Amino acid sequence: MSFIRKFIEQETINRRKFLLASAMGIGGAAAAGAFGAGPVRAALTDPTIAWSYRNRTNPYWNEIVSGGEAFVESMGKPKGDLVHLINDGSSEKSLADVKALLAKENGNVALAIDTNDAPNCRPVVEAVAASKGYVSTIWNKTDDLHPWDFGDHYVSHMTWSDLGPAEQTARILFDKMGGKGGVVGLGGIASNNPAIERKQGLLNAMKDYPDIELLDYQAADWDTQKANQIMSSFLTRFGDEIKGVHCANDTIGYGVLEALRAEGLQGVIPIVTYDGNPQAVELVIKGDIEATVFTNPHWGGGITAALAYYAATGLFKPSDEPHASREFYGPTIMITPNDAKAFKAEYLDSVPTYDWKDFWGPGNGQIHY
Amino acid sequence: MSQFMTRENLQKWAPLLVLIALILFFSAANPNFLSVRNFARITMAATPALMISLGITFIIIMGSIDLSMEGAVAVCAVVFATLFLSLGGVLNSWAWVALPAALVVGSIFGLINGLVHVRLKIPSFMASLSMGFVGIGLSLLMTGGDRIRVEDPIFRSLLTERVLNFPLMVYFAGLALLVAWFIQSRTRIGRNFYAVGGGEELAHASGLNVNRVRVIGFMIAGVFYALGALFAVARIGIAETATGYNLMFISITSVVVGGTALWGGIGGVWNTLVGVLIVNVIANGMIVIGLPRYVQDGVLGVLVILAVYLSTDRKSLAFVK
């Protein structure tokens, strides 16, 4: 039974360490107060920059992180200096990683994070604020949580509203169809917020087009293979009735295009997608896709890290900024065959060098609930 | 009556009956279902899954399990696409070398898988699951998360060219099915799979090198995974880490629903063909009759329970773990 004894001993030591650490923490805070550091601690020097995200398999997150790396490099550091906290879709791991990093760096952290789901945002932000680090979040946050409730330590939150752009792609699609005929839709994972908004965008656009009929809308889970299979089944079910396809993202669009290609229908049935991945932009130039929407994840990944970093180093004081600078929508750029070439030249052929101190220029205004 | 309704008979014919019943049901619900064009679509969607399922069939017949297919497919697809593009990107140049190279990569992957399982004495589900993760990581390392487009019209003719209304890839898949059937029924290694699955101790006592059979089994499975990867790339025109996504669930479901017993020794490639068709008919039919797609996962789950129930001789089982 020695392992049980060992475990108990270890736990006892851990608890002792924890108590000591807490006492020191309180003492330290008191001492800092006594020496007149003020309610806001002086800016951090050379904080560790970290990005916490799902994983790199997904092209979207890959772009986000490449932006984070570009930002780190812009300061003359090797991109390996960016700490990657990969949660693989687990909120528990996301929070545990953040806490571990805060403990290791003693709070000297500038963190950019998507907390994986909305409820996880609060504990993450609270943990960072408690150890006087700085955090900027994207995508997931509950509506009752606001950066300005945490002084300077919760720097900013950025998200993207897909409702408007998805509606716009639907209008482009309907116009291409001549304003009448049957449409099928392929959505993302049904419970995902962007999937819900992109579907709603399609439905909103339909109100102005009485002759457009939505034949069916199925969840393709953002997956190319699934989308391919669903589209070919749609062709069986509706045949010639299908005059247009609304896809919730580019990867779904690729699967749909191939299902159409297999039937010799490529270019006959117009499709619109979302996300503006480089390959989708190529397809827009070729005329295979009528429209996609670029949300500039590279900029999003860089600027989120930059916000946390420059707030931490004291370049700006978040609490002096208006609310619109602390909760804002990310950029969306519509890409159609007319402007796809120009878009590609500007954003894709060479990744633009962004001014990582222009925090709010490309954004889309304050988040409204 | 009872003569025909024996468990053996039921076990043997139930999958085919289920397939026929499903086809009749979907056709009654929507006549469009019963058309050559739709069967072409179903078979087209089924080809990559059929290859993976054939590979895993041999492993399951041996009484082992292989969960590495998603990683293996990702690696094979990415290696194929990378090599194909770097050697010219069109099939009528040296780029054709990428095709056999992918099969070699698949067999090597299977070899490592088998050796980890046999030499390190790690249970096959754990060894292969881990190898699957290694494969995903490896392909991610090679692609950096990007997708590789394979647009050569000659390679893509596997999808776009049709003979008698069915795309070329369906015929190649049929050929691979015959090869699998040949391995199963006409070769010594095929019979040895059944020997190992039917009773490993007995096979060992009869002088069979069980470990060797296992390793060869994983290698053959690896080659079929590579074939599946090639068909998947031909179907979508994209090679990426996610190429193998979802194939673990689909292939194992197909094999089990087809009537190959998880305990080993029973079933074969024809069962697998029926199983793959059942799974794909459901996937297609659900959409064709207008049910939400997520219902299909539930239906498949019920079918798996039913299939395992039918293929299990409960009298011989003292306990289930």
Second form
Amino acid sequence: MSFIRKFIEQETINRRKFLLASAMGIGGAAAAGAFGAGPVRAALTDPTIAWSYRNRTNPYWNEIVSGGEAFVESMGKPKGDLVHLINDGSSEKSLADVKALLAKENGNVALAIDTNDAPNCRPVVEAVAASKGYVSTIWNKTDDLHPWDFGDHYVSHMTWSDLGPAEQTARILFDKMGGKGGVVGLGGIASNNPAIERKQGLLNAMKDYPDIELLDYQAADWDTQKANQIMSSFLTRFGDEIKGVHCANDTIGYGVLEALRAEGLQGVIPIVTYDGNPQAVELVIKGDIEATVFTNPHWGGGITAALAYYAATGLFKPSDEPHASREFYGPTIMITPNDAKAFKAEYLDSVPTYDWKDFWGPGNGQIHY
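Now that you have shown the form predicted in complex with its partner chain, what about the form predicted alone?
The next block holds one chain only.
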């Protein structure tokens, strides 16, 4: 469990640095000037490739960005050519940094981004479209926002269908609990699409388990430290009523496991998580986690950048593509102790080589609302 303690310590250091920088008025790319629109162009020449994301201390986002770097390297460029817009979970910083980069590059940008929450997606897309740049998004957008409403400049949106997998992890948890007892849930940022769906998956599974009681469900904001604090408070409030824990992602699970370890309950109270990070897979193999769900972030990070770049440079025209190619689900794989070693060997011990022009190969079809 030492890596969990180190992970929590590193999150504390990074958060302090971010808050100090904010207090001093240091906004990175956000310190740039006006956000004017660029000239109309049919295709961009050598556009700046950028990824806007939370931060790399989170293993999931590290894999996303590693995929973006792999795509950049596939074109014979150094991975350092990828521009990193790190928002540390701030939608305001996310938007400001995007606008600043667009102004700096006069719209000559191919942007891959998770906008941090759904409402922030529209202003980001509008800013990119106004500057004649190109953007592909993942995870978070509102249901009324669609790429085809912005011509070619909003290239694509990819998310993952979390309802089914989250329901499946809940069923695995409930079965481990013997089909009865109290469960607590720790979710992501309340306005995030995956947080909403993963909570709903838990609630859907409960319909078939009348002897399962949801004691409480709280947003841990995808944060290990916050999850650790919430789980500690759950243990104080509910004690031995807690028979299982449903976590919205792996990093939340790390905080939960540390809280259980502190009370001598590691291995006593089962937990399930989501994302399939390498550390979480190791914990599944050891039996500390009952299940996690892999969303192939390496492929997701690379293909999102590839879509934006190749649309920008004219390899394909997004508006010629069907809706299913512009809003689509990414892949998911359930990982349990029965198959965790085989999964690790195939996906983690050596990262598969992907064809970054096979935009929709591993996808799971058009998004349904």
